[in-house]
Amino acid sequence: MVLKNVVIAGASVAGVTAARELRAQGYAGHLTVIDRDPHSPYRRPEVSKALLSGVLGLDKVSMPWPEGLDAERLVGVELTGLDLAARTVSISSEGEAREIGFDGLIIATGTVSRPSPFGEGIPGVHSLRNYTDSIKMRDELVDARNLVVVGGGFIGLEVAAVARALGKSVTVVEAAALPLERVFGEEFSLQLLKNHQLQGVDVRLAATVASLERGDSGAVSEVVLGDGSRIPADVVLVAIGSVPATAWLAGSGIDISQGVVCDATCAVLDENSDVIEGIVAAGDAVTWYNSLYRRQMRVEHWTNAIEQGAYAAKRLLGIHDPDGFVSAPYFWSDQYGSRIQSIGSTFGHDEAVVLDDDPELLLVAYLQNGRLVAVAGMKAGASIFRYRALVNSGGSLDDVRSHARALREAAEAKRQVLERTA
């Protein structure tokens, strides 16, 4: 099929990367990029980091629109539906609805915050997914004394670190026994916990929130836990995860049971698990079969969105790798000046092995059935990337330990040379 009219739904990093790749590969037809966020595109990881702290403004985190892209941009526009038979997407802008036709569609709508169990519209209570969320919360933090974070995941812990740097009293309420233990295991999660406690964060573990109480002004004033204890709160962040932004696809015939469900090549599947010709997907909303891990995966990381956006564009053009999109996802998080990094997927690991006992850093290998599936590091710097090949090949524990030993010996030899020449 010769494509003459491609629509990209979503203008964050996956969508913009896909648009750029289409043009780079010679697509010369009409290109329309649609996004609900009026500020797109920008570096969304900064929403819980430099934007929230006030260190950077939108001008510093915006991604310049690619030169020469020759695309029709529709931002601040809601996607409201998809008609597979008519090959149209429905949009709404300022109360006006219309349909846009396509012969090729790339879905890259990302995620939205999981709905708060405490209801909506309570002053002082926030979720955090985009620029508008970040600026609203930043402004309220200026005069706040007490922040309560409900949820000790990546976003929650990053915000806790930012708020402590701003001098706020911070309490994190986490339902699990350790923050991010399901992801990282006990050793790594204990170090994360210690880092926050050393910075003065009150971390309440194995704790649940019973209710949010309002003060005389109507704004939140206290968080009441399941055990009856009360925590003063001027600002509350509900950081209990995200869900794929697929509401606009309901009733379309696309399988949205686990996000936008795709095959190994990012081709979108219908409710009968058949490939829908001319529709692909990329980014945080996508569940696809990753042959490296031999299972369906959905990944919410920046680098995965970039790589998958480029692959999805090639898939739409029919010039993709037929073996599918294979990814050992990489992510990073900054907390108190310490960079936390991971390559691969720790999901389902049955063994976690500390590779380096240097007190200045932490490096952990994660294995499943004796096969390396991920490596995570804290203050590990660029050394974590030296394990990428072993993650991709599924190396054994002996391979990993041998590799770690060789890296330590090389680092020591380099140190000795530097000392002799100093």
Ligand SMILES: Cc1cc2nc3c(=O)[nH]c(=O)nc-3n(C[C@H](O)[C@H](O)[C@H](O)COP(=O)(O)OP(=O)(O)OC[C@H]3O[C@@H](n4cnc5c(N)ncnc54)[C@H](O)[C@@H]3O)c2cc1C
Given for the second form:
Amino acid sequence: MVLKNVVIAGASVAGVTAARELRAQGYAGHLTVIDRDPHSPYRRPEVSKALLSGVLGLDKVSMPWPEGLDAERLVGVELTGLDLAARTVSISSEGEAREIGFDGLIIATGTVSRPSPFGEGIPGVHSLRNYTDSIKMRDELVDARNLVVVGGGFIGLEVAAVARALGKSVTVVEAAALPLERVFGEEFSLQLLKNHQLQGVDVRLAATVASLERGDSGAVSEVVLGDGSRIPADVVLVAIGSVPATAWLAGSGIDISQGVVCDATCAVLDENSDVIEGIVAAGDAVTWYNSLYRRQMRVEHWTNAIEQGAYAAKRLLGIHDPDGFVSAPYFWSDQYGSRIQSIGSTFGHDEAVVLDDDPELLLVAYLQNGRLVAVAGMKAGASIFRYRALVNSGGSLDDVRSHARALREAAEAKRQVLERTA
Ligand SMILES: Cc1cc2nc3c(=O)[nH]c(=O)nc-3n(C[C@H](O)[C@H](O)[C@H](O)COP(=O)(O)OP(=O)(O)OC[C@H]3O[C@@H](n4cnc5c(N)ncnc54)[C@H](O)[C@@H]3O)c2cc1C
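Switch over from the form predicted on its own to the form predicted in complex with this ligand, please.
Up next: the whole complex, starting with the chain shown before.
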């Protein structure tokens, strides 16, 4: 069927990339892109970095709307439902509700912050997902003395780093024995911990929050831990992860048991696991079968959302790679001016081998059943990308070690040449 009327749900990086790809591949029909966030699209990773620190404003992190896209752009508009039989999405804007018909639909609604177990609406308590959250938190952080971050994941640790640079006293409360240990293993997580401790962050490990106490003004004043200790707090960030933004799809017949469930080609499945014609999905909201890892996975990484957005658009047009969307996802996080990066998926690794522990950088290979599944680095720069092919082919530890040696030798030879010519 030749598509004439495509709707894209979500105008962030996956949605806008999909829109651009549809046009690049010659789609000439009507295109509607819908998002509740009036500021979309912008570089969301800056929400916990330069936007929060105040180094960059919205004008600098906004993503330019693709030139000549020829799309109806509905921002500040809430998606409220999907009718598979009628092939319509329901939307609501300024109290007015209506339906929009489609013959092709791309779902790219990403994630929302996991609801706070301490209740919503406590002054001084924040979650961080979008531009508005970031500006609200920054305004309060400026005058605050004590920040408590609940959750030592990527966003929590990035915010801790931003707040230390602003001179705030920072405590991170983390339930695990080490921050991000489940993702990175002991060696890497220990280094992460040291980085934060060296910068003066008080990291409470294997700790739980019993309650948030309010002062006379009604705003948060203290965080009480499970062991009874009390931490003063003017601002609290609850950074305990996110969940797929699928509330609007509830009851539609789409399988939303683990995000928007798709097959290997990003085609959306119904509750009987059958492909729904003309509906695809991309980005953080999606669980798809990644044949590289031979399992269903959902990835919350910027680059993956771009690559999957482009693939999903081609899938909708029927011009996709039939092998599916195969990905060794890339991720980065910036903390104290040093970049943490990974390629591949460390999930389920049974071996973590340090390839380089030069005091300036850390590079760790993750293997499962003797095959490389991911590489993570701290201050490793572009060298991390030189492992992509080995991750894709599932190299052995010997392959990885000899590759690392060859890279070190090449870097040393280059350094000597530069020294001689200086
Ligand atoms: C604070 C923060 C920092 C991050 N830092 C990094 C980083 O350093 N490196 C990295 O690789 N990744 C990072 N990420 C992850 C990265 O931003 C995401 O992987 C990427 O934005 C996913 O793109 P997406 O288009 O799938 O979803 P999103 O960017 O989440 O966009 C989904 C869009 O759908 C809209 N939407 C959702 N529901 C509805 C609805 N019912 N009605 C209308 N609109 C709706 C939302 O408003 C949103 O604009 C970070 C994420 C956050 C939150």
